[in-house]
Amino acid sequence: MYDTIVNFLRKCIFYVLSVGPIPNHIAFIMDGNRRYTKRWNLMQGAGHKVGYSALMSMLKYCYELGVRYVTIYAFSIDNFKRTPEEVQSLMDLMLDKIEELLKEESIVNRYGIRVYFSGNLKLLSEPVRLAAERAMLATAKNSKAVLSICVAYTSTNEILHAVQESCEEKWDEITLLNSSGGYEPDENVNLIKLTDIEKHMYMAFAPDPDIIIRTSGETRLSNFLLWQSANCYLYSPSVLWPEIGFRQFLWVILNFQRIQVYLDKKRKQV
């Protein structure tokens, strides 16, 4: 009984907000795990699976009020420099979670969504990998929101991939145009061009983010979407992650329509 009272009037909230804009696209740095971890005395990695049940709450906020791409930055390159123990339990943690995903009464199937995995994954365990590629696979179909996971991720590595793409497709370009006698060069004229650059980024499937939260207080972005964040609405929470809730969502929501005027002059700039 209270649940249902409850979703009712998460319900009546969320019709309120639709009058004003809804973000399309929001991102999660989900910061804080570990801490929440030692604060309250509990085992290694427990942090983290309280943690996927307060993003699994994010995650059904923000498809019910409509937003139609949310991105989370589940793993990062730099979080091969921890312990071997601490890697190899978030790995398992990572293939379990991935593994429930793929289940017929998961959160995607219940709301068709469509599930990405951006970033280097060559990188990953194979269990990982393997797993990833086969909920891509099996959400493809999937078409009403879409879930970016970002693992074994970084900006830097992302704009690096994109501009080593780019110089060999041109490379390929020039190459076929030089043996059939079509290329001329010249020197007013960029080669690798912005488009060129932006197509090959792991998250060129989704548009670039409205909003950005990152929990525990923290304001850095910590290498993440770097290239896409020039003008999104940025939010730092105190809370850590397993602890964030639907008052804070609503928070940021309302504070994005109120600036959400200013945002849009500022990417018509650009």
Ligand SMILES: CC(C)=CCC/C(C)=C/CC/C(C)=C/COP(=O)(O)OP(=O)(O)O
Second form
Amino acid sequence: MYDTIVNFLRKCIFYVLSVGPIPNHIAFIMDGNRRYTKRWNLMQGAGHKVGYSALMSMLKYCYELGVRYVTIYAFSIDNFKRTPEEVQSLMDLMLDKIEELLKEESIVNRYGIRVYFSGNLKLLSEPVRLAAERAMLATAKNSKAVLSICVAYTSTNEILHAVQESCEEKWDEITLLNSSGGYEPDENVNLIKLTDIEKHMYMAFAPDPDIIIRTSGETRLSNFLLWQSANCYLYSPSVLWPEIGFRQFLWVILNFQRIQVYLDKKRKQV
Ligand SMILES: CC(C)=CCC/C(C)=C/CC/C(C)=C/COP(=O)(O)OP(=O)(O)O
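Form predicted together with this ligand structure, per the form predicted alone context:
Zooming out: every chain and molecule, the one shown earlier first.
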């Protein structure tokens, strides 16, 4: 009964919010899981499990509100530098939760979400990589919304990968033209363009994020979506990731709407 009332009230609030601008893409840096474990004297890894439940709530709020793209920073390339036990425990959690995401009653299937894994997936252990590939294949026909899970990811690695791919592509193109005698030394044709690099980004399938939310009061981007965040808002609520809830979500959306309305007014005045 309590849940029904809460769900009803949330839907009413979302209905009112939908009169204003709704972000198309929200990205999360889920900071503070280990600190939560320490603060509450829990067993090692427990904070990440609570963090996963918090993530499920955030996904539910986003998709109910009509946000089409959600991206999460689940494991950075730098996280491989943690102790082998911690890396293993995070990978075990990842494997377990990917299986959970694929269950019939999961949020992914309830909301028709397509799952992408973005990052240098070759760095993952085989079981995790195969599970990630399975999840992408199993959800490939879902079209209502997108969840992008950044694993073995850093922005600098993404940019390097995109530049390398673009160079290789251009090199192949020029070699082919050269061999058929059609090569012209025209720098407008031969130089790599922004669009060449963008199409090789791990995140090429998604528009740039409108909002990045990083918990624990941290305001750094920590090598996350650097290329894509030129015009996005950064919010850093002081709560640890496992503590994030509806209140913080609502606050972020209201602020986003306030700024968008102000910018629209300003644009009209010009
Ligand atoms: C399949 C799927 C979607 C899984 C995601 C599971 C999940 C919640 C992963 C969080 C990973 C992570 C390294 C968070 C940062 O907290 P931290 O460990 O750096 O904690 P700290 O900031 O307190 O040091």
